[in-house]
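The chain that follows stands alone, in the form predicted alone, written as structure tokens.
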Amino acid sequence: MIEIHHLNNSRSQRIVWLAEELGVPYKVVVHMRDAKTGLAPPSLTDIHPLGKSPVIRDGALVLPESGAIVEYLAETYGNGKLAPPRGTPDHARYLYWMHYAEGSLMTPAMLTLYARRMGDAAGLLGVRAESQRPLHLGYIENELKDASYFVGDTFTAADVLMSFPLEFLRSLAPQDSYPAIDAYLKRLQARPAYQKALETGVAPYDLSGYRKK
């Protein structure tokens, strides 16, 4: 059984969702953010010294990092279900979006959040962060105009990884118009496994509070 160390309102929601998609037995260990600071609790350092979420335990293996976890679970338990065959153009595209999600896309997302919290003190950092957000969202909007998912019309683990940064960025500026992205997120959120992961009730998943900080 997979043990998922899950932090409320965080990227780890995707790991619970992925476990549901794969039909893998799992147990969730909940960690709650500090109500004042929003930071993860010290209890996460008991499973990994960096104190970050998500982290999974699978037998003797302890694995942090969202991208590594998603790739590991898809390869180990997916039986080819959520990843294109290796050596194909679709697999190359799959790898790109898997790495883009936690690399190129999460960076401007987090910079935007921190710059807004800093207010005027953010200076040029704030200007840079706010310019990167529409740049990336515009790029993704164009990619999704004629595709249901990031690898054509097939749902893959790359979509699981891309879900959080897009939900997060849309929560920061919900008034901006990105119809293809919004339609894409609705498709993901309508999936039975996505809904089941929310219905477990193990930890709140509400990103709207970030725009107030």
Ligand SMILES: N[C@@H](CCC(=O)N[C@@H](CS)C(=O)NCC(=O)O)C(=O)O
The other form holds:
Amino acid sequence: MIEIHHLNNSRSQRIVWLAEELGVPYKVVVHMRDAKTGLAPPSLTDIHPLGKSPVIRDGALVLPESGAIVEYLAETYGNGKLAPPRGTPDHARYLYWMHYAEGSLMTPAMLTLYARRMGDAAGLLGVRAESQRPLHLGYIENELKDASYFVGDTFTAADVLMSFPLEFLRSLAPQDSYPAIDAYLKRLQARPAYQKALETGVAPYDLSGYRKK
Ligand SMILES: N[C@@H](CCC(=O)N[C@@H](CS)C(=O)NCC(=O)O)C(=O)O
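Given the form predicted alone above, I would also like to look at the protein as it appears in the form predicted in complex with the ligand.
Below, the chain from earlier opens the complete complex, with every other chain and molecule after it.
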């Protein structure tokens, strides 16, 4: 059975969702953020020295890093279900979005979060955040205009990985208008496995608290 080390209100929600999509047996170990700082509790360092979530344990394997976990789970337990065949152009697109999610899109998300928290003191950081966020979201909006998912019309594990930065960015700036992204997120959130992962009630998933009032 796969053990998922999951932090409330965080990107590790995707791993619980993916386990549901794959129908693989799993057990969630919940770690709750410190109420004051919002940071991960020390219990996460018992499983990996960085003390971040997600981390999974599968037999002797301890694997951190969302992208690595998603690729590993899809490849090991997907029976070709959530990933296009290797060596095809669709697989290259799949890899692109898979890496883009954490490698590129989380940067404007985190810049926005911290610049907002710093207020006027953010200076250049704030200016950068306010330019990079629309740059990325505008790009994605355009990509999704004529496609149901990131790899054409087929739902893949790359969509699971892309969900969190998009949900996070939309919750940080709900006033911006991105109809294709919002329709896409609604499509993901309507999936029975997405709902089931929320319903298991393992930990809250509410990103609205990150928005600066
Ligand atoms: N790129 C890493 C980032 C891991 C990460 O920063 N996770 C956040 C959860 S959203 C965390 O554990 N934050 C708590 C902290 O830094 O104390 C991944 O995708 O796994």
